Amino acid sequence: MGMTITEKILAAHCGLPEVVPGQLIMARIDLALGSDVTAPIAIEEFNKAGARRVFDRKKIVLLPDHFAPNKDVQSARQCQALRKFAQEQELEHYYEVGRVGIEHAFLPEQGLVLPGDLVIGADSHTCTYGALGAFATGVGSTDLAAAMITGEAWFKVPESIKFVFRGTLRKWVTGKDLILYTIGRIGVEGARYQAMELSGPVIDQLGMDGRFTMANMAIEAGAKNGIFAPDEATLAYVRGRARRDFQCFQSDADATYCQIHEFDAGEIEPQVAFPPLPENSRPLSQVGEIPIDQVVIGSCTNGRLSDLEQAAQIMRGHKVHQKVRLIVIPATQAIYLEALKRGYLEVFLEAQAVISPPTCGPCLGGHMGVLAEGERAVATTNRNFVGRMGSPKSEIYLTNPAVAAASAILGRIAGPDALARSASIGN
């Protein structure tokens, strides 16, 4: 019987010739990840268990990115806990502020995650690495502690859902729009504890940044993981980054899927997800007049170089609306530096935006852009839950970077086409 790419990776990591959905397995991990929010709990459990050494100091990654640079004393303590543990255990992969970035952009950038890997992280958006053809999923801090000790984690093999995207993308439609559209169709529980396998001619033409965005938001459909079959684009990305050997897996032609969804990408407009759930996605043309107070361009979802490039393309020659504040957050130090060299940051500064160092910051209501009561934000982040970015009486609308940039200029939710029409009328 054929297996899906997810099943093949899990089978390879538990030493079995095959696995089937619903099967419980113990599998060895290639990488375990913790941040300043989740790792301190794991470290505490590690110590409670009486463990003295981690199973492999090269396979654990700790980095401060959520409340870093430290926003208060408590966040400083959490970051300190990571730093001390990394020093005590002589971890090879601890990255300090100034040398790091948002974890789910940083790890692939550094070649720490590769095709065929099995990766766990005490953060739900660990599923981002599925863009590389890895099985990657979020776990709790106690599971992270156990993995740091044993090098293994338990899984129930998920069923797989296949998503096939055909047709031709419209202008300004990105991976963010494809995944918001998909979540809008199946709902936030539509893939609960299932593998979302993303494929089709449109995906074949989608760049790696767009794939990272889509895999990142698989969890917003309830998925265990999101995954793409590695292709030449994948290999081009990992060549020169990889620090070790890797293996690419592909689904068999006779693999079994519990569902198959096929979409015509030509019918998909830029999407806007209304609060309070990512499933509340609507075509931009059906949004109406919604004034805003803040725009955030960044996060592990859309803080990569191509995202900043797209936003800068829209912002060039414009100013942020007088009633709006625009916060731009490059996802890593390397992205920050390259955006600086290419002039993107100059565009944002001339437009009167503020540029933050790499951090998750406002995405989880941490810092660098928390919302007050009654405020409304457009964000390229991944969640728009009640209170996610601050006050429970605030609102978050999820979009792609082009729509976010145009909205910052116009002071309302709108896309680049509306901005062009506005400029034409103004002239």
Second form
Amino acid sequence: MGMTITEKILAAHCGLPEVVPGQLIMARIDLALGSDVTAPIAIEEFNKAGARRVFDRKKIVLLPDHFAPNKDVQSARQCQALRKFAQEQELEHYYEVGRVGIEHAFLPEQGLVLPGDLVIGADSHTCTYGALGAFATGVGSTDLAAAMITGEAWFKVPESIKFVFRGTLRKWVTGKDLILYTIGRIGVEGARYQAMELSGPVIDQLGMDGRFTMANMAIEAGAKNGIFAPDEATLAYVRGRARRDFQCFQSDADATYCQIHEFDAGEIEPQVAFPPLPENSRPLSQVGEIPIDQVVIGSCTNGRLSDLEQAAQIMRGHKVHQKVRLIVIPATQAIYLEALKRGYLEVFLEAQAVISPPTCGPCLGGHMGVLAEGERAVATTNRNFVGRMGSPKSEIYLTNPAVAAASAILGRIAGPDALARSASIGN
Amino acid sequence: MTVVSLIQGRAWRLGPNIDTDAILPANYMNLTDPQELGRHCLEGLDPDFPRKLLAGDLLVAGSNFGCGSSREHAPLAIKAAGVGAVVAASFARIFYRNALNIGLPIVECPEVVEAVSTGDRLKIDLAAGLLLHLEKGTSYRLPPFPPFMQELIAVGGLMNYVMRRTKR
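Which structure goes with the form predicted together with its partner chain, now that we have seen the form predicted alone?
Zooming out: every chain and molecule, the one shown earlier first.
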């Protein structure tokens, strides 16, 4: 019987010719990831278990990104614990502030995750790496601790749902809009325990950044992983970054899916997800007049170069609305530098935005732009839960970077078309 | 770690999609001490919840409990606050995994959730796979965990399982 790409990768990592949904397996991992907020608990568990050495010092990545640069003394202690453990264990992949970035933008950029890999990360957005044709999923700190000792993790093989995107993308519609639309259709638990396989002619045309954004938010539909079949675009991205061999898997034509959804991209507008769940997505044209206080452009979802490019394209020659704060967060040092070279940062600064160092920061209400009671933000991040970005009485609306930039200028939720109309009226 | 199979307590009835930001707001993620985490259990849902929650209480929630972040701080906070078990119509997968890994008893049973109100007393017999609604005198059969997960539960979590295996 045919297998899906997810089943093939899992089978290859537990030494079986075939696996089926529901089967419990113990699989070998290619990489395990932890950050300053999740690794400290894993390190405590590792030590409590009396473990002395990690299973492979080349297959563990630790990095500070959530509350780093250190937001307070307690966070500084956590980053210190990470650093100390990395030194003791001589980890090859520990990356310090100034050389790092938001983990899910940073790992692919550095070629640390490759097609066919099985990756676990103590962060729910680890599913981002599915964009490369890898099986990647978020786990907790105890899973990370166990994997650092044994090099293995337990999994229940998920059923797969296939999504096929046909048609042609409308202007200003991005991977973010496709995934928000999808979550709106299936709901925040529409893919619970399952694999989301994203495919179709629209995906074939979508750049890697758009695919990372889509895979990143698979967890927001409850999925175990989001995954794309590797193609020329994947190989072009990986070439020059990979420092080890990798294997590309594809789903068989007769693979079994528990559901198949076909969407016509031509009918999808830029999406706005209303609080308090990512499933509350609406077409931009149906949003109405919603004034805002803050805009955040960044995160592991939308802090990559093409995201900053889209935002800069909108911002050029404009100023941020006088009642709005715009915070731009390049996701990694490399993205920051390239945005500088291309003049995007100058556009943002001239528009009176503030540019943050790479950090998860405000996305999870950590630092660098948390919200007070009654404040409303437009964010290119991934979650709009109650209190996610600060006060439980604040609100978050999720959008793509172009809509976020246009909203920052107009002081209300609006897209580039509304901005163009307002500019022509203004003239 | 002792493995509890008989759990009895007073229910707190919660809605669907209780996310990890509601269970343990991210600004406490720079804490690792479970006791400290426990003092903020469900603070994102209701700032007074940690005060109202008593050791031995049970959480009874709708579907997709624990959705969102992978933070193990969330089940750790629930466990350290003394919650006996979480009963839900369904669990988000990372929370489900984390709860089994750290030895927090969880029960997936949509029928029970429908029948329970805050304050009801429930008795859960994990070994027998039974949940009793003491007020109503009704009982529910719980679906058994697959053998591997039963083993995880029996040894008290993933680290104990790993230690046993590496010692072998």
